[in-house]
Each structure stands twice: as structure tokens, then as C-alpha cells.
Amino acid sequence: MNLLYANDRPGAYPPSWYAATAEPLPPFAPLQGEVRADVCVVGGGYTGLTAALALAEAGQDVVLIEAHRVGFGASGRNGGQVGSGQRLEQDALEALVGPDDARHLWQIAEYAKAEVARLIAAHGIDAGYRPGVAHAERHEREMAGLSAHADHLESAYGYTQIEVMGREAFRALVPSGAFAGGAVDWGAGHLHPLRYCLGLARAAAAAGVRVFERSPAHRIERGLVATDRGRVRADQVILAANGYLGGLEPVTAAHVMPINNFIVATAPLGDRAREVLTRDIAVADSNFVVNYWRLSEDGRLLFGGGESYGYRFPRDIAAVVRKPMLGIYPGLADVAIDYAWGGTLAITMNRMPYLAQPAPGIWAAGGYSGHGVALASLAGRILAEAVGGTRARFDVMARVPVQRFPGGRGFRNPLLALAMTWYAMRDRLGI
């Protein structure tokens, strides 16, 4: 089954809050017969997108494919946070590729947050970026380490934007009984994804890429990548389909695997938002298997909870999502679910971006096992660097060492989730 089309109609949104909330694009056309380019760029999401648009910025001529619409994948249903750092924390990254690269992915990371910040002013996206991003821990015994980590970035990194806050603090910012404290990190945020892909599209089609929706890939080799109705002849190609990649290139479908996401925005709160967050923040919490959430601009709650492995998304989303958020929020128990939507992102094995030039003339990036917003829209540009010359940031990024899934694409999944079972038995049991 091809997961392009195995939950979504073909070239339709999903019917999302985001999807509601964002003025779509006229529908680019697909492409039919064969064209030349620079640069040929798979998936139109935040890194394809970005790629292509500094590309273009650069002077070189790009195409860009897209199987259903620009933001169509994770890039247009995510939880909207932009986040700090990578995916692992610093001092896991010190001990996994050393001192140096360990600072310089931070200051990748920082540099992440500053693009995303740069591309919305400059191109006058409706993102609705809010600053503010909290981590809530469950157990008073994750506190300690909380605030190690806090400590270590303001004495190693210079990091001074994240306020530890205990149990009476932190709940009078996040009106719940489920946390033991938490931590705000101030020079995070959280925006509306899809408005933000949607307004990188028209930038990139400003700059002159052209632009082809309804135009999955088939087959990419070295120069060539085909579509249903139409070839593209290219120099370099760039990869960016992150979880839809399927098999189109095996080397880096080994190392990023797909799984599902779901999140439900509830009906408008009115004066009950205040039941829920006290100020305009987002928020994820400490379990292996994350719950995020936010308020949205009209009032609802935006909350994000669940896991599938599998091709298919569950028959009621609401139902998955309902029993976490209820988990945090009882009170919430009378309201009603307006929508509800299901995602396919990427993860790797040990949750860090997986860049690479697989095969000469091809460089691909995706794995962010939900760090995208900021990592995916600076991975374009950092591509973009590459397929030009300067190296510098990819080199650090392709050193991370990510390993390959076991098991092959036939048994990675059952494997996977096994793994993940075992990992939400354990946050129930809090352990």
C-alpha cells in the first residue's frame, strides 16, 4: 500500500483546523511531459519548499514535484511548535559526536529558529508565530534533571531563555493536576503550520520555481526523476518527501521509517480556555510518547496525542486523541471535538535528522521524529548550501551517526511497534 494515498484523497487537504483556518493557493499544475531544470525538488513541505526557494534565490533554475498539494504531508498538519535544539538534548549529543559538533548543532538549531523567524518577515507570512514553548514533567523526579538541563545550556551555551517553574508555579500556567513542574522556554514558539507552508510556496514560486502539484515521483535516477505524465531532467536532485518517501531511494528510506500522528482541535472554549493555559504558550509533555497542545487563535484546544505504525490511521482519530486530553484535562470531558486529523511524519532510530548524499547528484534529508518546523525549514536551506558548493552545515548534520532501521522495510514496523508498545506501557504506568 502506498501511503500517498492509503488515508487522504487524492490532492485534498485533510479536513483539519489548519486546512480550515488557511487561504489555500490556486492548484499548480501537474506535470506533463518532460522538462529541464538545475535542480529537480521531490515534496513540498518546509524543506522542499525552503530549498527550493533559496535555490532560486541563488540563481538556479528549479522544478519542483508534488505528489498532492504544497503542505499536502507533515508540513501542513503538525503541532506547530518551533523548538529549540535537536531532537536529543545537548548533553546526549556531547557524549554521542563529541564537543564541537555538539555545539555547532546547537548553534544549527538556534540558526533554525532564526530562519523560521527571517522567512516569515521577509516573505509576510500569516504564521501567527507566538513565542513560548513548555515541557511539563510528570514525576517530581524528572524536576532534577530539568533544571541540570536548564543550567547546562545557560553555562555551556549561553541559553538564558528557559524558566524552571515548580509544581504551584507551573500549574498556575498549565491548570492541570497530571504535572509535578515543568519549564518555559521563551525563545521557542509555536505558529499555524499550514499558513506558514502555504506562504513559503508563494515565495518560491515568487522567486521562479516552477512549481508541479499532482506529481508523485516514480523512479529517480541520477539526472532523471519521473512522475505519472512527465519526466524531469535535472543535475542535481533534492529529496524531501520525509515520511512519504516510500522506496523511491532505498539507502535513505533504511534510515527514516514512517509513523502516524493524530491531533483534534475541540470546539471554541470561550472563558474555559483559562482551564487550559493561562497564557498564549504551547506545551509537550514528558512521556515517551508525546502529548502536545496549544489554544488556537479562535479559542479551541489543539491537542496532539497518539501513535500508529501501520499504513492505516485509527476509524475515530477523536476517540484516540480524546482519552490523553482527557487524561490531562477531565474537565474538558463535556466538550465537543470539531475536528480531527492524522499525519505521517519520520523518525530514525535515535531521533536526530537524517541528511545525506546517497548517490552522487542526489542529497536528501528527513527523520525529524517531530523537531520539524524549525530543523525541516533549515535542512532546505542547508541542501541548498550543499547542491551549491558550500558544505559546511550539511557536513556537520550528515556526521551525526543515524543508524538503519532493523529488520528491512518488511519487518521494521512490527518491530517498531513492539518497541513503542512496551514504551506506552510504561508512561501509564509512569515508570
Ligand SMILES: Cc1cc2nc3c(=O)[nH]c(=O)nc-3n(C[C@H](O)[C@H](O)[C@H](O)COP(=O)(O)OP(=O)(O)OC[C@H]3O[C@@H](n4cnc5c(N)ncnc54)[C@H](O)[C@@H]3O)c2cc1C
Given for the second form:
Amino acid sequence: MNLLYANDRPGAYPPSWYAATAEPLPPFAPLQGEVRADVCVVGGGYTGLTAALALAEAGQDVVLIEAHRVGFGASGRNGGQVGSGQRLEQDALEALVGPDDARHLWQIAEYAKAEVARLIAAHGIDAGYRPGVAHAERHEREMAGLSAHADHLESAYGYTQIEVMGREAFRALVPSGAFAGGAVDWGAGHLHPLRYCLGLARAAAAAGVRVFERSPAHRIERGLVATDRGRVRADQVILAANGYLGGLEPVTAAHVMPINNFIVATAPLGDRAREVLTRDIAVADSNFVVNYWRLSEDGRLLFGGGESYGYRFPRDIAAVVRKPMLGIYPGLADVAIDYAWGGTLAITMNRMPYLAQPAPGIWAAGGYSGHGVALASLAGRILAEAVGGTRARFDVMARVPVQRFPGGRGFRNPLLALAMTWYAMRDRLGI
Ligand SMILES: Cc1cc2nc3c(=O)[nH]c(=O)nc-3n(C[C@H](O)[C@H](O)[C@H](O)COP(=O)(O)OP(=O)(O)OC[C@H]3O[C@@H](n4cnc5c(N)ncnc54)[C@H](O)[C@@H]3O)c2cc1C
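Condition change, the form predicted alone to the form predicted in complex with the ligand:
Then the entire complex follows, led off by the chain already shown.
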């Protein structure tokens, strides 16, 4: 089963609220025949587009090929949260890679948020960025850990943007009885992911990147990328296919695994929006299968939750997501769901991104594990730097130990499905 074609109409954006509220770019033509470039980028999401843009700005001749449309993948359909740090907390990173690299990884992640802001400003992208991401704790016992985490970020990294709140203060912000408290990170934020991605594509094309859509790569080797109707000859190839990689490159495929995640947009809530959030922030909770939500600019609840580990999306995505949504906001039982969509992202064994040079002349980044809006936007630039011979940031990311999934491509899904189902059951049982 090829995830590029498992759940969506070829060459079309999914039926998301994002697609309904973004101005599509005029289509880029498919690749026909043979072209030559310094670098060929495979994949038109944040990773591929920021890599291509940075390379073109550095004077390289770049071709980018995208199987469907730019922003078709996770970059056009995600929760829009521009989070701080890496997907692993700093104390876990300190244990994994030591204090020096943990510090570098924190700085890279801080730089990633700044890079999103810089790209939006430099290219005049209408991404609707707004500050504030709350972390909502389900259980009282988790609150001490949350405060300790905020204290550690302040004392060890000088990060002072986190405001920890007890039950009542948090409930004034997030009016749900489901939480024991939480914290708002005012240095994080949220944006319209598809408008941001289309803005990056426009900027890349303006910088001279030759973009080809509806051009799936089906074979790569050193110096060559082959599509159905064309070929790109390039000294360097950047793989930015993330959850849709399939078996295109076996070393990368062994380190990242696709999973699906789902979002709904309710009908506009009008005055009832204040029953959901009293400030224009995004929220994520402490479940293993994370629920995340925010309000859209037209007052809808955009709520993400539920994962599936098979290839296919469930038939009734709205019903799957409505369950956790009503668990948090039972008062919305009468509210219609106008949009429901799924997306495929990639995770790694330890949830740290996989940046690597799997073969000479081939570079890869992916597996951001649900934390890729900022990090993928910087990973592209980091790959571009490495291709240009500046490897400092690439090396910090690439030496984070990311294990292969056990069992190879054939077995990893059933194994992971079992493990994930167990953790999801723990969420439901509240243990
Ligand atoms: C539902 C959902 C919610 C999420 N929420 C958040 C969030 O709130 N915050 C956060 O930080 N992260 C979130 N993420 C993760 C985030 O979206 C990703 O980490 C990020 O978009 C990855 O970007 P990318 O460019 O690497 O991959 P993608 O955006 O998936 O791009 C890969 C592209 O490669 C193309 N492609 C694949 N194979 C080929 C091929 N053979 N030939 C040509 N093209 C190919 C695909 O069509 C696709 O367009 C979420 C993801 C999902 C799915």
C-alpha cells in the first residue's frame, strides 16, 4: 500500500478547513523528459520547500518534485502549533545526548521558531501567526512535573516564557472540567499551516526553484531521480517525503514510520467560542494520543485527536474525533462538524527527528513525530547548509541516536499498532 494514494484524491488537497480558506497557487506542470540541476529535492512540504528556498538563495540550481501539490502532505493539514523545544523534553535529551548537545538542540529548536517568524516576515506570508500554546494536564499528580519542567527551562536555558496555572486559573482560560491545571508557553504559537506552506512555495519559485507537481519519484540513486515521465540528473538529492516516503530509500524508511492523525472543524461557534477558549491560544493535552485544539479565525473549534496505525483513514473521521472532543467539551454535543480530514506524519522510535546522509549524495530529514511545523522549517535550511559544506547544525541533529524500527518495513506497523493501542487504552482508562 502506497500512502501517497491510500486516502486522498491524486493531485487534490484534502477537504480541510485549511484548503477551504487558502488561495491555491496556479498548478506547477508535471516533469516531462530529462532536466539537470545541482540539487533535486523530493517533497513539497516545509522540509523540502525550505531546503529548496535556502539552496536557491545560496545560488544553487534547484529542482523540486512533488507527487501531488505543494502542501499536500502533513504541512498543509496539521494542527498549526509552532512548539518550543524538541519533541523530547530537555531533561530526557540531557540524559540521551549529554548536556552540551542538549543545549545545542534547545538552541536549534529556539532558532526554528525564529526561522518560521523570519520566513513569514521576509516573504509576506499571510499565515495568521498568533502567540500562545497551552499544555493541559489531566491529573493533579502531573502538575508538580510541569512546574519542575518550567523551572528547569528557566534555570538551565534562561527560558522565561512559560506561565504555570493551577486548576481555577487554567479553567478561566480553557473552560473545561477535564484538567487539573496547565501551563501556557507564550514563546510558542499557532498559524494557518497551508497558507504558510503555500507562501513558502511561492517564495521558492520566486527564488528560482523549478517546481514540478504531480511528479512522484519512484526511483532514486546517486545523481538521478526518476518519475513516471521524467528524470532529474542532480549531484545531490534531498529526500523530504516524510510520512509518505514508502520504500523510496531503504535506510531512511527503516528509521521513520508513518502514522495517521485526524482533525475536525466545527460550525462557527459565534459567542459560544468563549465556552472553548477565552484567549486566542492553542492547546494540547497530556494524553499519549494527544488532543489538540484552537479556534479558527472564523470562530470554529479546530480539534485534533485520534490516531490510526493502519494505512487507511477511518471511514467516519468526524465520529472518531468527536469522541475526545466531547470528552473535553461535553457542552458542544449539539454543534455540527463542517470539515473532517486526516493526515499522515512520520514518527521515529524515540520521537527525535531523523536527519541523515543515508548514501553519498543523498540527504534526508523527517520523523518529526508531531513536532515539525518549526523543526521541519529549519531542517530544510540545515540540509541546505550541509549540502553546501557547512555541517555544524546538521551534525548535532544527525548524531542524536535514532534507532531503526524493529522488524523492518514489513513488521513495524503491526508491532507499533499493538503498542500504541495499549497506550491509547491507558488514556481512556485514565491510568
Ligand atoms: C494531522 C496532523 C497534525 C499535526 N499537527 C502538528 C502541530 O500542531 N505542530 C507540529 O509541529 N507538527 C504537527 N504535525 C506534524 C507536521 O505537520 C510535520 O512534521 C511537518 O509538516 C513535516 O513536513 P515535511 O515537509 O517533512 O513533510 P510533508 O508535509 O508530509 O511533505 C512531504 C511531501 O512529500 C511528497 N512526497 C512523498 N513522496 C514523494 C515522492 N515519491 N515523490 C514526490 N513527492 C513525494 C508528499 O506528497 C508531501 O507533499 C501534524 C501532522 C499531522 C498529519
